[in-house]
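In the block that follows, a single chain appears as structure tokens, in the form predicted alone.
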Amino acid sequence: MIDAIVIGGGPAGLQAALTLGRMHRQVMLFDSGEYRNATVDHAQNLITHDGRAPAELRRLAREDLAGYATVRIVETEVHAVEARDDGGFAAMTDDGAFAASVLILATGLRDELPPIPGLAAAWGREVAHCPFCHGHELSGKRIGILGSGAHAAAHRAMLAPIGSAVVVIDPDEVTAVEPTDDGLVVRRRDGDSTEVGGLFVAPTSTQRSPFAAQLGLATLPSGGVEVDPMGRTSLPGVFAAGDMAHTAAMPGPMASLAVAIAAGQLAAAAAVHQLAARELGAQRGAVS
């Protein structure tokens, strides 16, 4: 059994791996190729690295993971996971079933668009929706939000900086969302259209595997495992990192890179403080 199995390998993850390799924890880390992100040609708001490709970013990322001996990625999909009986887990794969001391979990969330037709072949270029990763790209056009209430009127004061002109455009009147050499066409029920250069969209997250629910962690009204601040679920020797997991103090999961490294590198740390605490505890216990 080996000291940790990491799931997932986007941002959370390869840096939870990182941090465990650092500390030379035999680590083996899941990447099923399924990402967020996927869609996205840029990713922004990341310090030194702002509007590098995210595919770059996780070859960046398993170049400095190959520089450690005790960092294993195996590129598969892991279908199920337990609690073994030694106090250990288990993810289960195509190949057979892996076993280590903890679990960190960081397999994201999958994202439900508004089944307008056009809506999703735009989706993480000119249709988005955090403004802090796509806003800053639509300055000076105008910027459509897709929504109503209180979600799309925060997210109007927070593009009204940005954008020329900021319009929120109720979902349920649009048929269409079509292509331009500048931005997207928005078509209506009633026959009139919208020109925007971006449009943002709030969609239906849901966890992007059933693991939380198969190790029965406790969740939050938004769908995200609850975690401490250190990525602690509320299953001792599991963690949860990135778009997946949230503390309580948090309305929601924060779509950012730049967070979901932070709790990766969080949950890696904790994971070691746990893996030194039992064999410490294991030490006392053989000398008595």
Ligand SMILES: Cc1cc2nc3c(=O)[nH]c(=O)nc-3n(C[C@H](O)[C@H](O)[C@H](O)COP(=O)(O)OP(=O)(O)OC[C@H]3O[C@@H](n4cnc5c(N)ncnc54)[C@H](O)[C@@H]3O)c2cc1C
Second form
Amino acid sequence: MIDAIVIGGGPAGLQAALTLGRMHRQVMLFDSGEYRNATVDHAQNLITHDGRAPAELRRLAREDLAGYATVRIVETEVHAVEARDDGGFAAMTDDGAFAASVLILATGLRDELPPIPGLAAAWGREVAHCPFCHGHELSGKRIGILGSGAHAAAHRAMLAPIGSAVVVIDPDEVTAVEPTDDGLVVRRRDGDSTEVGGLFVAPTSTQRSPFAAQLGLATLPSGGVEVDPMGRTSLPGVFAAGDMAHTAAMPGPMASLAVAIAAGQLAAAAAVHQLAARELGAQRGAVS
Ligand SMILES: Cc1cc2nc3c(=O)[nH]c(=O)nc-3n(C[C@H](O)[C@H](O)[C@H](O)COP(=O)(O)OP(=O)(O)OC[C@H]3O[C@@H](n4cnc5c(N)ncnc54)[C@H](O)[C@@H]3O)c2cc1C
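Next up, can you give the form predicted in complex with the ligand of this protein, since the form predicted alone came first?
Time for the whole complex; same chain goes first.
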């Protein structure tokens, strides 16, 4: 049995593996290659990497990890996880089952967009959900918000200092979204259309993996896995980090690279403390 299994090769999982590797813990990181920001060419709001392609960030992170002999990355999907009788955890893959003393889940979320033709093709470029990530790039342009109610009003207020104008568009009125040289044209049922530099939408986001359900982890009204500030879930020995988890004090995940990285580090640090505490306990037991 190795020390830790990390499931997820996004920023949360990669950082967790780095922190564990630096503490010379045996780690296996499983990555099925399904990243939430897979369609994004440029990610913003990460100090020293503002504007860097997410794929390049992952490549650089893997380059860092290659310097740590105890970290192994496995490009495969984990089908199931389970708690073992010996207190450890097992991850099942096509290549067999792998066991570890602790488990760090960093499997992220998947997004479902409103079923409007053209929206998915522009997702991560002209269409996004996070003003902190993709607002500034629309400076001085007309910005569209697809939505209604308090969520749309909040986005409108946040984006007002950035755009030349911010228009809220009812998704039920939209028939299609088409690319232009400088953004998008939003076509409406009444035949009218609105040109915008970019469009913000609120996707429906759900857990990408079934592991929280398989392990019976406590979840929050957002659908996120409940963790304490150190990334501990309701099941001792299982930690969660990144978009898939947040504390009860937050209304939802602050889905960003920086927060996912921080959460990955916290979860790994808590996992190292737990491993060390168990080892200390075992040594004391052996002496007495
Ligand atoms: C369109 C878009 C634009 C964004 N732009 C920005 C931005 O500009 N700046 C910013 O800070 N944030 C941005 N974000 C948010 C950011 O991408 C996420 O917060 C971040 O990727 C979350 O990292 P994560 O590690 O939690 O999950 P992810 O990056 O989604 O990684 C999940 C990992 O888990 C793996 N996985 C899942 N299930 C399994 C399984 N069963 N077996 C093995 N592996 C599995 C996946 O393959 C993947 O490796 C954007 C998000 C979106 C959707």
